[in-house]
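Next up is one chain by itself, shown in structure tokens, the form predicted on its own.
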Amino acid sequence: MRGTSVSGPYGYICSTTWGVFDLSPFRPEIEALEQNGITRVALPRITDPKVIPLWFGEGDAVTPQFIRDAAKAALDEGQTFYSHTRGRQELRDAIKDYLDALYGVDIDPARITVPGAAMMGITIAAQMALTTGDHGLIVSPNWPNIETAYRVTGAEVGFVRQREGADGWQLGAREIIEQTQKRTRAIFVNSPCNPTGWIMQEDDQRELLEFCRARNILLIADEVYGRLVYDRDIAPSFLSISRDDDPLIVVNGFSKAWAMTGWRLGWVVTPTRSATHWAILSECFNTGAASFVQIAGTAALRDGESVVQDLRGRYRDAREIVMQVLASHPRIELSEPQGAFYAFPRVRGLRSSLDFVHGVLDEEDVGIAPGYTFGPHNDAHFRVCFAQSHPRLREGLERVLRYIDRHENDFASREESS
């Protein structure tokens, strides 16, 4: 059958051997996108007060009063205008002071940009490195929006999965390097990791950075959970071992360590030579973060160290509750997370994590995240965020176990048939 061409008043419409159809104006990469599994489950009941919400990466503690007061004062002073697209100078200065003191470095101020939310920084970084025909590599399990940020560039997306063993989740630099291709243009690493709590050690960071330097591959390092570690004060950072013009973008933000999820404020540390490009792209994506929000962020950095320490203490205790409640169950396999505030248990006999979390939500009014959405080979897992008040967290976890016990025969039969 020969194809046909049809012309309308504005010219050519479409031609195909199967007939005429409407051609979408959107790129195939956009048309192929699917809603991630967290919002897919959560949005229908996101405002339901009966639900114990362990699905999103935030707790139930409001932003500290002094940070909110700084934003209110800024509004009262009329701080409602545009600011520099790379961030207000006093905030960028505060970020430099904070990073220099934390890691014992001297960051070139030209490397620091405040584009808006930390996720915006990741999205811009992916856009800067990847395009159709390229290959982008993601260390997995991973937050699902990272894969989306890669896919919208048109690049092919690959994964290298952490291994779970007797010592928890592990992955070495050599394992990442072995999964690269000639077309690899970007590698994404989140340490401490959402959802596993894995922490990349400094020797592995150094080896991976040297490889990226030699191959001119952009290394995108998400360090937003860098202060939320439980056996030391800070997680190893690529900033401690990098040079000013390394092919490295380190992403961080205020959401987790200062309880500022709704403020959508983050920063990036980039190669010095890309400062102008970040100013241009930040203007296109967001025209810069809101001025009064940036003023609140400055207050958080300069006066909020006690907040970071307090939250970390709460999360450490919450982690103990998770291990007490979940890890003792005979159907659950769970490694203690080294950092961040998530647990990523595996349920023996679980085949569909999406069906599982829907069941828990419908029968027990607890919101958890399905494992499949965190990358390949995770469908026997689910994720819980333990940054909740402790009684509420314990109640939610016990309800999850109640659901598992109620459906024990189903899990057992699936396990036997596998």
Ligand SMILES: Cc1ncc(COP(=O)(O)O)c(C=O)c1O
Contents of the next structure:
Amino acid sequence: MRGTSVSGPYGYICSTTWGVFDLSPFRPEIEALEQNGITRVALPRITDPKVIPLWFGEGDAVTPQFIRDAAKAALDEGQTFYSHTRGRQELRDAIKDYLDALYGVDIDPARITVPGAAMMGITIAAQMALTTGDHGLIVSPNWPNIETAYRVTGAEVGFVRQREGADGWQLGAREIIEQTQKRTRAIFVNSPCNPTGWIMQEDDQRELLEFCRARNILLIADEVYGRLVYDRDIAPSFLSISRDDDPLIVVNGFSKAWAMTGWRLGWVVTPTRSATHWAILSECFNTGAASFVQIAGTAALRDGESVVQDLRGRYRDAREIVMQVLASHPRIELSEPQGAFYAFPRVRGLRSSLDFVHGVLDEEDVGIAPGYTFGPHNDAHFRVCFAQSHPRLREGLERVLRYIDRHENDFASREESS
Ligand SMILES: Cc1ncc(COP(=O)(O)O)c(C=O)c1O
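What does the same protein look like in the form predicted together with this ligand, given that the last one was the form predicted on its own?
Next comes the full complex, and the chain you just saw is listed first.
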């Protein structure tokens, strides 16, 4: 027992620090939550200027000036009040115009809600579909917060893992469908994928959506990296093939494509019939995103296409640096990421990704993320975010290699004994 039990003022036993066997006011699912591996490694040194931070999903570029100016002007005009719980009308209109133009569709405006950041959209979506006794499926490797959002619901969590072969990371709709159960109520797909860069092909999207329609399973499609693709214009989107009342929630946001991670702004496209539920739930979570932030988001969508293109160009060059520096190293297996801004290399002979990233941080002052936190069977991997400015990125990657070379004997002996 971890906690200390003491006699409370009313004579019953309570605990000062809740442990596994102590009485706790919290649900067991909450007690069982673990901090994700990225935060666990980063927290102790998060403000240390010596560290080259390749661990979180953001770069070092500040949000463009015209977006910041829009927020400042909104504050000066007194935009400090509650907003509509599903988002300000002009922002929802801008999102509709943006999506219609990008994907050649005509989205029903009632499908669009701005709950707060994309993460909030995912959390609400998971809670709409899952509860204790259900099964929720996640395409992995996956960003760890997805698993947490699922676990909070009390549902059992299952994974279907992409395969890495000569052509990079692959997974077909059939393989996802085969991992569903009778109790499966939600499937989470993030394409382009954090951390692998995998992109789901349109035929596979069709097949999976058709299956979800037939089985009435909620498909949560996370498309926050949809603009960050390097060998084509845009990633295939479920929006191009969906109908208004499909069991589909497409999540997107401003964090990645407009460099707005700290603003906590995103949107969801949902079935038309769930609009009221989104209004109710958004009200419970945060009563809508901050008004001045939404005004900044509107400016980003209306005038920010060049921002998206600039960032994309910068990340494409960064991807090249990653491939140049890491891929030729004899201990590293790495296929070129097709989208997003991460590389997810495997280190031959690596047993514990957590020990590895702690070692790199302690000896080389580089922050990277441990593979174990991205779902099962990833403990020989680590993740780097390549959105940092290029000289810092190159320096960080070279230091990771220096660490690997310094410990070559350890990797070699572990490889032999495995
Ligand atoms: C796959 C994925 N989905 C969602 C998010 C969250 O985006 P937001 O900052 O809008 O909450 C992230 C952030 O890293 C992500 O990697």
